[in-house]
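In structure tokens, the next block holds one chain alone, the form predicted alone.
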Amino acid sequence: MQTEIAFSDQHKGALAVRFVNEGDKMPFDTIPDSFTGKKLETFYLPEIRTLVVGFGKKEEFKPDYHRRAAGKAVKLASAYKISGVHFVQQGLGEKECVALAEGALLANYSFDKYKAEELKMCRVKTVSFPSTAKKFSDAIHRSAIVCDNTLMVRDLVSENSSVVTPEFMEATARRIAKRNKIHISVLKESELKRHGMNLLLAVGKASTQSPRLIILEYNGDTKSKDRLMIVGKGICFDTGGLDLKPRDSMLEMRMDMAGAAAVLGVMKSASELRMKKNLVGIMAVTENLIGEKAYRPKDIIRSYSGKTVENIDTDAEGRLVLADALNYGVKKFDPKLVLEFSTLTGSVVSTFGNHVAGMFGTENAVEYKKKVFEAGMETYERVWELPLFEEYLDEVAGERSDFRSLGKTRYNGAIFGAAFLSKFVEEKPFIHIDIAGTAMIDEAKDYMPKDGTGFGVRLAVEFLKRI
């Protein structure tokens, strides 16, 4: 359901939302003294259908509080089956209105496709602002486009892996490309063999569906030849291969295609926003299953780049498919920057939990990394840089082959994965974002649902606006 954005000073029937800071005089006498306006503290007055949200101390305020407050408002409206949410605050600026819209739209979501109708979330139909905020309507509507595509990515990540197969991912990409005038080409088994993409082929051997490289091209700036390339890992289900995952580790592995889904969401957003950028999106899509044809630990495989890789562990498959995708992309499209998203390592989850994604980058990508960080702080899809020092890069050297796919110890796994990928970008500026902890979460938070979060779409679009 598409949520309507409206601007009006009338809000009959809607949930009115007001904000207060800690220590402020409360706007209603019926609010008890126990409510002081602490950070994201809420008080609901059902008799006047109004929610009051605290923003804490003014000097400690963070911009994401607007999103989180809006998320709380939508969840309350949904629970009481109220069809609209109206932000009554006057004097809000563009950034505040955009953040409120984002929080509301992102919270107005539930992956409830398989629930009985009476158990499905009651969606809010209208999100409205005072009429004075109408001057920000363009920015709000542009933000709504990106939010809508974030929800699309959430659906893909949360859906059954028996539905979101390599074939399904291709069909979805083709449909989006056709509607949005994006050029699409797909390399399947015969073309992958011809190109020598043996790493991608090896990972998909046990699947009944061919691996595929899905390539999307959006040309929004005909005056420039510069291209930025965005690459995503698309393992539609990951058993770990012959190095089988423990049961609990396999339960959520339908999310292992979140990087590829994010790429699709970014490309769709760029086209719908008519961004003046030239982008190439590459999705490396397959399944890592078990069976008599499955690829094996310690096999040495020749990559598209010509370099050989000793496959230490079949559960380190993401870096293999990405290595072929990255190298093919940089050689064919000669991008000025490579930005890559993947649910690559459990190691990054051990470091950051699900609050922050790990960012890694080559030395020639310093200015780009800074802008990614800033974009993360703006969208609250935050990243934090981990190092790629020379010593880490040296660890990728193989003994029986050019490279080894896994480190010799159980330490610095996220860094090793990034160092491995950096060997396949032909010295192009390269940023790797490990979203293993942020692509899917176990517990809903304000405007973030349980399961797929859509992480990366808003981050990447904001980053593109900054370069």
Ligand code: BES
Given for the second form:
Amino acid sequence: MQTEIAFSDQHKGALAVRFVNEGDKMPFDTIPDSFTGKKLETFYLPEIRTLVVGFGKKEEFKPDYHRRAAGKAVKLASAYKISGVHFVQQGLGEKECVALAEGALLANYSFDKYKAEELKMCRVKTVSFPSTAKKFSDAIHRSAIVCDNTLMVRDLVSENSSVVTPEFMEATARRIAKRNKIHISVLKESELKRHGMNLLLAVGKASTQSPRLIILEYNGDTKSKDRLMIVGKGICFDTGGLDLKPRDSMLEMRMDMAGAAAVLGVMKSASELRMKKNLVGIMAVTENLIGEKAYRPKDIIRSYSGKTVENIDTDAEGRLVLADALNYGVKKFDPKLVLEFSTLTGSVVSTFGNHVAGMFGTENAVEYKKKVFEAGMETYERVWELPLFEEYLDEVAGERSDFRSLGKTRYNGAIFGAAFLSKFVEEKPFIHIDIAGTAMIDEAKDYMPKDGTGFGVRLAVEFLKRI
Ligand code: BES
Ligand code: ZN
Ligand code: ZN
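Right, and the form predicted together with the ligand of this protein, after the form predicted alone?
Let's see the whole complex now, leading with the same chain.
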């Protein structure tokens, strides 16, 4: 664990954090009248090392304010090189304490490994609560595990794509599997060819490294035969292929493996939490590069499922690698549900910006979708559903082939992508989450850094708890 969690009634050298509602009597006379406690407004009293955070009007309070307030406190402590943050308020419940811990741990991070030592973020060493909160210690420590794994995913997403290559993804997955009683197998070029995973192979053709299907198995409930599958898009770098992206759109494309990284984070969390679930995690990993070996626009390719796909645009690579991964996974593991994360479309970014991920699901996944939505509201890794009505599903039919990879118009791009994927899950309950807007952000938020956010890990773990 990177940050220590403690329970104590003294805040010693730590930054004391207090909350007020708008209009409350202020806890210190030195607070000026201009500070009224509006939502997430802060006032720092250096002489007593205390930060007062406003929670706005009582009736307008949102649970995420605890995370955001804790995030603000950690950032302030870090800026003043104060080594701890102490939440003073007595009588908080379990959920509130967990949210405060999450906000603090998630804010206590910066992707600064390439910066000079003196310019690195000064991490807070301890986050502490009143001793009466000790009864929540277990819940807080469990959420800290998930936060730590979120930070691991952020590191993978933010790191150079020339470091996080398919080889590196495999090595990372192997290391994590070994330490966590997770079974791992990795299919590379010769096996992929033998199995006929031509979509995954096509996308990776211009890379010097073989594509990889990384399969992780965690069996936490040996009494049950039920399995859940979680799949992630792992394009280590997406140039767009021969349909090359314009330079500005390519800038962030090292993040195009965020779905696969999230899968790794969820599997690691499930194992560390000893969740009573049987999980299969599949990472579809390669890079979408250019060169004479690169696959071509309008190539018709036979997928693992046997169906042919006319690939209209080499920048639509995500759905191709996922189609093979999904179809292989459902046939081999016969899961009860398939949950899939991918940075699939620019279209979902136009729709939701960076606040919410797009959720899509088959009709037989209604109950699961509801739970994913609720898990999103709980963790504030929020999702919002878009439809997969039959008119959309019909658009996937091909003319020269079984399927086409792109719609005939440039509209409903995110829905088309989801509809395409749904053709490869053999009628299993399927939920696709398009995290193109949420996996990496340009501007830091209270407990989220710029760049990789680790989106999906907390959401999926919370979802797993609920089913
Ligand atoms: N990796 C991109 C999607 C993406 C866009 C992720 C912006 C994060 C931020 C994906 O492979 C892609 O290029 N999608 C194209 C699809 C199009 C060619 C059908 C898109 O959405 O523009
Ligand atoms: Zn692309
Ligand atoms: Zn992509």
